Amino acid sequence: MKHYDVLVIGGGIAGISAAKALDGLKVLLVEKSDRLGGILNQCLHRGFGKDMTGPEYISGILSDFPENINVALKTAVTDITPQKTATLRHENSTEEISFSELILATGCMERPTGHMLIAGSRPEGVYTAGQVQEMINIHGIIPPSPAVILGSGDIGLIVAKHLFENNVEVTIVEIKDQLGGLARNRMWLEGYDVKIMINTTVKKILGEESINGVVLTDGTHIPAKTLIAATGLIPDREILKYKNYPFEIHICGNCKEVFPMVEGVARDAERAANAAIENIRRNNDR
């Protein structure tokens, strides 16, 4: 069984930053997709670092990535034991490894559309904001117009901009009395023909096989061929669910709390790496 000083789960900005800070140790960085970068790979809007896109920012972070860090792509961690072993599921095989320290950097996940407390079925055309962002930026697929976006956090506003730029009629529905998100993500709305409905939300989805509209709690009926849920993010700690571990787990980045800026994620990951290094040093001194 291979042994690593530190196992880092998640190859987004948190996992990359933690691994870089661990240079000099035997580290395994595990990422379930086919490349490092996580969600930033599909974030083609600017606003990362010095006004870079997500891929540009990741490229800069990886430019000096240590060659001695072991990276396992297309690999999922399916189990972690109290004995400090982990099961890795590769594309065509399974592997057991052991570790001294564990850093969890799995980011966050969107609230799934199935959790929306909305009447009606879930016909074709209902997506999360992240799914639509991937459709547009990675696969070049534009969802049909008109579209309703439920929620006005940053990802909802960013997707609204992508849709508008691709000639999709957009209506933003926000249950609060004002839009959310960072000011820079709200600014583009000024002067554009994007409908905004506040103090209301979607109470019913219309359509059977495909969505053809929504009904709001104030009674407004909005025609729609696409409904996009931008209803918030949840730290992804599923791998730890229902288990208690007799050792410290260094949870960092968006799987600890949802950070508004990518720089905060990187700093928190470095903090976690330093804590792991200190534990290793302390145990070696015993």
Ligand SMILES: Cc1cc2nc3c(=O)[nH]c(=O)nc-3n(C[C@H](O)[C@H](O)[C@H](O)COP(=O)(O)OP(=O)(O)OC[C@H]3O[C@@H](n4cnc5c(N)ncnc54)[C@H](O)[C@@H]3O)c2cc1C
Contents of the next structure:
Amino acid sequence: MKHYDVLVIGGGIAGISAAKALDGLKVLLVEKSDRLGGILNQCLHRGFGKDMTGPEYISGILSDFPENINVALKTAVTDITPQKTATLRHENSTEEISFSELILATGCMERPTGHMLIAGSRPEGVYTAGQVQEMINIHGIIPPSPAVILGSGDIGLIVAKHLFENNVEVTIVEIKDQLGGLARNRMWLEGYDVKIMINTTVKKILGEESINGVVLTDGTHIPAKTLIAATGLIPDREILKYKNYPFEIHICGNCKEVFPMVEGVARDAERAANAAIENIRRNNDR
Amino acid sequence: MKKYDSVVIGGGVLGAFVLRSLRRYDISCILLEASGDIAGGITRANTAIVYTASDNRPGSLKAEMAKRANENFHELCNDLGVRFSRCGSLMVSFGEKGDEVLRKKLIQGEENGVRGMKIISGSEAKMLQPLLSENVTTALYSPMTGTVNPWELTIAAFENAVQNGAQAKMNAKVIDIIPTDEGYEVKTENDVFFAKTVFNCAGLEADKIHSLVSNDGIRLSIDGADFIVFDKYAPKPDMIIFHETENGKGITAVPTVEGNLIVDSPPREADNSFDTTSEGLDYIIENLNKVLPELDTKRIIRSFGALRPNPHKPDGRSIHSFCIENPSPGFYSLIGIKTPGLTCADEIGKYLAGFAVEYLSAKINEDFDPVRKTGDHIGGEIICLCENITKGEIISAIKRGAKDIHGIKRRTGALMGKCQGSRCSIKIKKILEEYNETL
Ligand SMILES: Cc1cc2nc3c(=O)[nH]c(=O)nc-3n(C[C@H](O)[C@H](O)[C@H](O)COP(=O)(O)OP(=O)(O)OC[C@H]3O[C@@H](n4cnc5c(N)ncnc54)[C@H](O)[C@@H]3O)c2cc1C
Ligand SMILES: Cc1cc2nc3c(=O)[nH]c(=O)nc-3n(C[C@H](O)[C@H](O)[C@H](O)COP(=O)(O)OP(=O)(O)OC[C@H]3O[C@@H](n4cnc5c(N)ncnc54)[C@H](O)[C@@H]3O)c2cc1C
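Could you switch over to the form predicted together with the named molecule, since the one displayed so far is the form predicted alone?
Everything in the complex follows now, all chains and molecules, and the chain you saw is the first one.
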């Protein structure tokens, strides 16, 4: 069984930043998908660092990535045992490894649309905001107009702008009495023709094969060919199936808490890396 | 015209098991399914419980079948390579009337030979299942109750039937049936199939198919139910919880073989669509609060609706037994087979095959192999990040008959995780498109 000083799970900004801060140790960085960078791969808006897109930001952070760090792409960690071993699922094989320290950087996932218990049919055309970002930015598919966006946090607002710029008619529906999100993501709305409905939510989805409208709590009927749920992100720590591990797990980035800004994620990852280094040093002294 | 000993109409759990049972004998058969894939009807949305016979009248066909089916379920699932969990059940009540119903079920169950049932107190129930409410007055414990994934079971039975020489045709909606001297001409839009025997397993449409050869006036009325699904990581009961209110059935909570918890509503009106209703969903949430108050509703990931066909005599009276009709020689109809139809599917299949054997004087098929051969799991890039399903597994599902994202879900378990496909559905659609282009 191969042994690593530190196993880093997740190759988003958190995992990359942590691995970089561990230079000199025997590190394995494991990423499920076929590339590093995580969620930023699908964020093409200029919202990162100094006016960069997600992929630009990733290139920047990877430009001085140490060569001696082992990276396993297309590999999922499927199990972690209390004995400090992990199961890796590679493309065509599985492998057991052991580690001294564990950094968890598995990011977050979107709350699924189904969470909201909206009545009605389950037609095509209902997405989460992240899915729409992936459709537009990675696959070049623009969802059909008009669109209703449920939730006005940062991601809802970013997707709304994106759609609007692609000539999709947009209505934003927010259950609270005012819009959420960072001021800079809200600014563009001024002077634009985007319908905003506050103090309400979607009660029913209409349409058979494809969605053709939604009904709000007060009975208002809005035609829609696309419904996008931007109702929140949840930290993804599913891998920690056992409730109690007899060792410290360094959790960082969006799987610890959802960060609004990428700089915060990188800082948090460095903190986690330092804690791992400290533990290794202490054990060596003993 | 293609000639068969038997035509099976409908690719739900019943059609699949009838088809498989026919191949235990030397009977040539074909299954005709209206839609593009099997397991897309009633079978796709139900409570997934493998019942004991404690709900059925002693001496009835249902009781007899449910008892045998329940006892043999483990072996059946072993043969078919399907997950089965004999998790046991607790039926809980909250007052005098409910307590009385539980005591009656115990007596009925024991009369039907159900093993291991026991009445326990509310506090004992809470010790067994700590998430239960403190207000439970009585509980009926039943260790033999289990759960199975209905579409996994259906697909497995179907694949095993085909491995044993059965044929099948999708997108083949039966539109007419003409009796002839030797049998029946079964017409779809593009084909005519001749068969000596016909098995009508058309689910929600079974009364229409039946009326093509019979004027006995049996018809279906349709009602429905709503369901919610909790993610795998939610703390949950590890037994099935049946909720008996003071006025009849409440909710049912089932820890599925995948590790989720599904919760259903009692029957409610339906307009012939699989839509969910706010009435049903609200009922579930309200009653979960009463029965399992500590369940974390933030962990709900999905809701879905179900349709249930209820058979009636022409005068409107309900038919309570399994409605299995033989309106003309060699023609058999299953009309409105509801709970425990999933549990009894193999029994019903064998029962109907028995008629065919007699009618056709068919011999045993010595080559029949009840064990489903499953392909090796193939690797490749991980596409479904929640369930770690690879591209290879998705392509293998397409080769085995998946036509769309639902078919992939039912064959691989992709899209069923916590993100409900938000991270992989687009990739899966692309794989489907690419595969279809190479054909
Ligand atoms: C849709 C969206 C838009 C955002 N927009 C902005 C913005 O405009 N500006 C800004 O500053 N910030 C933004 N953020 C916030 C923040 O910058 C990012 O969320 C941040 O990059 C998250 O980094 P991370 O490494 O924690 O998570 P992720 O980038 O999600 O990375 C986690 C990685 O872990 C991998 N993984 C998960 N489980 C396993 C496993 N078991 N085995 C192996 N690998 C695994 C995943 O494949 C993924 O690549 C946005 C966030 C989201 C979700
Ligand atoms: C809400 C609910 C909960 C239930 N819970 C349980 C449970 O927990 N345990 C249990 O044992 N049972 C349960 N049942 C019962 C069980 O689900 C059914 O008995 C079973 O699924 C019925 O399967 P089927 O094959 O008859 O119907 P279906 O699955 O509907 O299959 C019929 C097929 O016929 C096809 N078809 C229709 N018309 C035509 C045509 N003209 N030509 C060709 N094909 C056609 C349809 O497309 C469909 O695929 C439940 C039922 C409901 C409704």
